[in-house]
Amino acid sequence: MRSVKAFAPATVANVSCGFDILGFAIDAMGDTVELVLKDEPGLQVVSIEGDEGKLPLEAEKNTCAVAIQAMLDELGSNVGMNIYLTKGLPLGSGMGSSAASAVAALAAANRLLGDPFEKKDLLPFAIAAEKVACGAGHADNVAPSLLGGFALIRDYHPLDVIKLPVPEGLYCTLLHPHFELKTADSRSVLRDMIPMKYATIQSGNVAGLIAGLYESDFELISRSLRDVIAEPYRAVLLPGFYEVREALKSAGALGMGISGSGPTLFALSKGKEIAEAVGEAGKEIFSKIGLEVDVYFSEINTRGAYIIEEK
């Protein structure tokens, strides 16, 4: 085997009440990475498509190469690979763009090297890449992109990630408005101190959401999709946030929140028809306030990253 191509899905991080500890994967879109063995040592990013020339080709700055290098360092290997990245995710969208690239690269590299690692054991290498891309090694995007479904990051020292069940018929709608919202700006509005009252409410919502997933209780999921810690401060950065939320709830959404640090919004729904209606409702509101928006909807991705081709 000389080459492997792998796909990794987009993700929604935070999931409203699960700030920095919850994420899930979606089927609608993702990134593809092809790796080709080369005779000389070292990693080379040969090409990147779909990024409008914005991503670095330097191996030490590219999330694909950083993730693979972390794996090779763990193995004590100096095998050489050429990297070909195809972006299916918009940059800075809040849909786990950097995570999907790193995860697809790791899935391909692991197979190319004969599967020396179990899937879950690739997570530390993906987190290393996230540190380069985002300045912090969060796992709420890379974990669901790699493993699929909902992922709970209970702790980092040591890393403790739990894959949660996905109720049958649970769909996600994504609304990606055409404006830029920097992660640094989304982080800057957050508060360092949280009143006990809100910490208690948030804890109850996280517990309720997880219980709802295990019980396939859509009403409980709906009641629990509420963020009292980050969303109240970040909502002011998103034009039409509250109008969109009301429209999506009226269209049947279980709940809506900010995907990652935004600007993409996500909504969970029971069934495909409602997910489609939710997307149309959101599109109508954004149109009224003069913003173009891309709408995606799909079931929750439960398989995570996977191999497309090997030869």
Given for the second form:
Number of protein chains: 2
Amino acid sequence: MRSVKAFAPATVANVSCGFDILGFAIDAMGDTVELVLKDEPGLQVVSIEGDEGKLPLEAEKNTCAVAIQAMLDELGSNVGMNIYLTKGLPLGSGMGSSAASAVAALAAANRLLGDPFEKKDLLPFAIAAEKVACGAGHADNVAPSLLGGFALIRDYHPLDVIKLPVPEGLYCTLLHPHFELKTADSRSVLRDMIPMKYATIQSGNVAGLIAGLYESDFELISRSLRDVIAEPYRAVLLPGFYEVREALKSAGALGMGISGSGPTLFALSKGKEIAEAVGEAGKEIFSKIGLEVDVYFSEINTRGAYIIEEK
Amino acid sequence: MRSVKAFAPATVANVSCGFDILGFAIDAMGDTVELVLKDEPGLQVVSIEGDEGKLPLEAEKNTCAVAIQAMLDELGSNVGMNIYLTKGLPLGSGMGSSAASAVAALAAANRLLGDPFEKKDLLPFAIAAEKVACGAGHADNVAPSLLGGFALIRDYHPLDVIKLPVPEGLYCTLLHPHFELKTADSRSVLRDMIPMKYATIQSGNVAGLIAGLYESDFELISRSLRDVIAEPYRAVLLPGFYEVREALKSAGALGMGISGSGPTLFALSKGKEIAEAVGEAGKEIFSKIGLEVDVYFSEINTRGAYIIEEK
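With the form predicted alone done, generate the form predicted in complex with another copy of the chain in the same format.
And the full complex, kicking off with our chain again.
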């Protein structure tokens, strides 16, 4: 039977001052989904590897199947597929795990059906899957995972996603400390009301970050990577946050922040050497406070999800 | 005696979603300052034209003299100058009247002294003058008046001003209705605390506006020109605001908002014809509600303050 295998990258949502509106994709890792056409209708999740048995195989709860079903519903199609998911990134880490699965599934399904959709038009289906996986239909992981680079989610009603330029030589370091932080807890510490003054500071910084990306101005990017409305409240949930921040900056990072709702931290750097040194510096602090940590670093992924193989 | 005459343009601060961080300059009008070297030290405001006698001639209260004095203090100079100010824009209109005077004075003084400062380095002196004129050292009028184009004030501590690109063919229409709106009143209706959700919406829109300016994407600029944290509260102070807004958009404006703290309204449009039609549409609504209005339209000024004449 005909089959397609697709890859979708891990992503960093929020991006410090870009709280709830920005995300970017990283080359370091991602999820892979293989789809095989079936003779009869229906989506079946045949296997999931790399999840330690934690993810649901039931089609109505599985993020890959939910995403593909949303696409089939739009097409009025009842094509059947077997789904084989290989997780390349850890669950609940804040690196867009569910998003990468949904996006890889959609990229593969779109190709399997003869590319009925433009890449960007797959976004609503991925958002529908995020709603099932995370309880909220955020786009700040699925948009960069699908499109690559930095994605700005200007609005949801209607969806308005803008792909932003990526300065050459911009690297990301990810530090994933081994402890669990529930998204619900990470959300619950946020304030419903914030000082007007903070909103203005945040606006200024996000505007600076966008200008910095367009200008390839690393200094401006660095000055702009400050989050005054989420990070101060979330940092208390993250052991060693301020020591790690200090160490990453001393090692040369342009800036850092919480990846998604954590516990993974991200840092942006100019060049591979600094990105590597930043990872080492973070690892040292985490080991001092007795936390194991996985470190990844890579360039920003600019092509998003792509097809690995078709038969 | 040696003399220099300089011009500085009117400006629109806030720019809708750019509340408190953005401003741009317009070609339509501005202030002119002529400085003449004196033999003895001291700044003397000799004459002010076009202010209907409302502006102070005392050097310590006059925005031109305060700005020049700040510059002289920095240089450790006690050069004396006679100051002749010609107001080309109305006071208290929300078009950066005090900023244009201060900036024109600084541009002239800098040239008179042999250009000891880069243009951008004159900003702190202009901000010092704004503190005296407005009670707050805002930079969102003085920065675009000095530098031209769109200016982003990312931060004040330290001052971080970024000049943004201007899409070709972007026009501004200004509608100055004849009624007084005190800046203090316009400030007092603002909220100290705002919903986190609004801060995120505002961030998304300002990020969209910046991207739109870099991409010359008029549609994106149009979608992004929405202010959810200041305009809804200030609109109640402006008779006919929502009817005018509707009329300007119907006439083809990309978007509109309150210029500075009002009462002047601004609209951005693609091309001269639309900018003119937008002005007519606004005038019609204002005349229906019995308000006289002055209408101006022009391209965005991209060169900022400049020297008109030196002798």
